[in-house]
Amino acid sequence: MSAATRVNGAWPYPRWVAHRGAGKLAPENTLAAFRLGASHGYRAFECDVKLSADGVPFLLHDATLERTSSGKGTAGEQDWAALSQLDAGGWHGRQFAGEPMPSLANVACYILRNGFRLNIEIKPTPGVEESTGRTVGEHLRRLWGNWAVPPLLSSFRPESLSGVRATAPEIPRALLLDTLWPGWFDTVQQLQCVAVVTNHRLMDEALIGQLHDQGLRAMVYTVNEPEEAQRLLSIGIDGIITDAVDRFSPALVA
């Protein structure tokens, strides 16, 4: 089965998503941030993955790790034992000192027992953009298996998504965009995507009208006020990513 005939049918992911876990309310991209969006109401989550330069596939959003670690440097130039011993929690606040950062197979881990989704923006450090694909491809093939809702991956990277269809076809990728560049939408068809996912402000009724009509999905980053949640829900987004998650109730307003 394709990924497209996979999710054509009904859409098996949440239209709320958790940006990051919990998006600023705890350390960004830890199963801190997971535990706390889902004390929220929240099911579904988005995460960015990136490689270790050992290949594993670990959460991290920024390149280099001192934003959100107790490390320093470029985080795929270091092996995953040095990079699971960082503390990625300390520099949120106190309370979370000492929370690990998690690789893809803690997340999974966490993701599959408590039945939730997953929203994966592969990011890749530069230059090894298509192998990162790949990887993650392989290793979520043995992480979710047969009989659980795959991952939605997404990237900016077209040749990121372009190596999980080399190794992963059956999981349903998307294209992100912060601009709608020439070309896009021949790439969203050629690498066979399911979903585009928009900055919110590109997000309109003219566009969510094309991607409908082609048997796609629309979504969008990151959401935060009330009023543009009001007016994407009012032409028919089918996907939120928001880092509001105190304030935007899925229960409430799916």
Contents of the next structure:
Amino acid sequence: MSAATRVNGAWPYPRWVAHRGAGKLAPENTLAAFRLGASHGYRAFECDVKLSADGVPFLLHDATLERTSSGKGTAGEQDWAALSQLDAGGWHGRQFAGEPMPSLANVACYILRNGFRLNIEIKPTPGVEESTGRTVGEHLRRLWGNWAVPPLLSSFRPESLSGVRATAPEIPRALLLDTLWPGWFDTVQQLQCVAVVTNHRLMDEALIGQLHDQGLRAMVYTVNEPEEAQRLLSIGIDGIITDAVDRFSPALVA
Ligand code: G3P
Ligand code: MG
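Show the form predicted in complex with ligand G3P, please, because up to now only the form predicted alone has appeared in this conversation.
To see the whole picture, the full complex is given below, headed by that same chain.
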């Protein structure tokens, strides 16, 4: 199935997406966060993925370990055997102490078993953008198996989307935009993306119109205020990534 076919058919991803698992209510990018998001009714989750030194895709937002784990230094310079032993929950609260960083394979298990949807943001360690995309694509092909709906792959880095297209062209792609930099639209088309995910402040009626006219879906991050959510819903937004899983109930605010 081509990317164009997918977007012309029914969009298979829920409108509401829990950021980094459950936003700020649990340690980001851990399975504890996914479980908390699910307990608030979320059925779609965004997470950040990068590679260990020995090529294992795992969840972590920052390039370095200090903010969200018991480790030190650049995560991408360490092997998975070491990274998987770190405490990625204790920094958030003692009830989460001992929570590990999940591998992408761990998360695939959780998502598959529960019938949820996943938006994987490829967040490469600087310098390995393209190879991170390639490796994530290879792993997803193996992990994907019988998934009825593949994960949506997004990145701020076109090189990572290009890498993932090289190894897993069938998995849908989205360009993340914090600014509308020159050439962004050409890049979206060259990479055959199915969606664009912008900072919510950039999204307006004209931009949604431009995307929809080209058969692209429009998504935004990170929306935590009800007034802003209402503005975006009223102009036809397709996806909203939020930290505020306790404030927005997907069943009530669809
Ligand atoms: O994928 C959307 C959003 O997560 C991008 O920003 O820094 O939270 O990964 P960040
Ligand atoms: Mg992210």
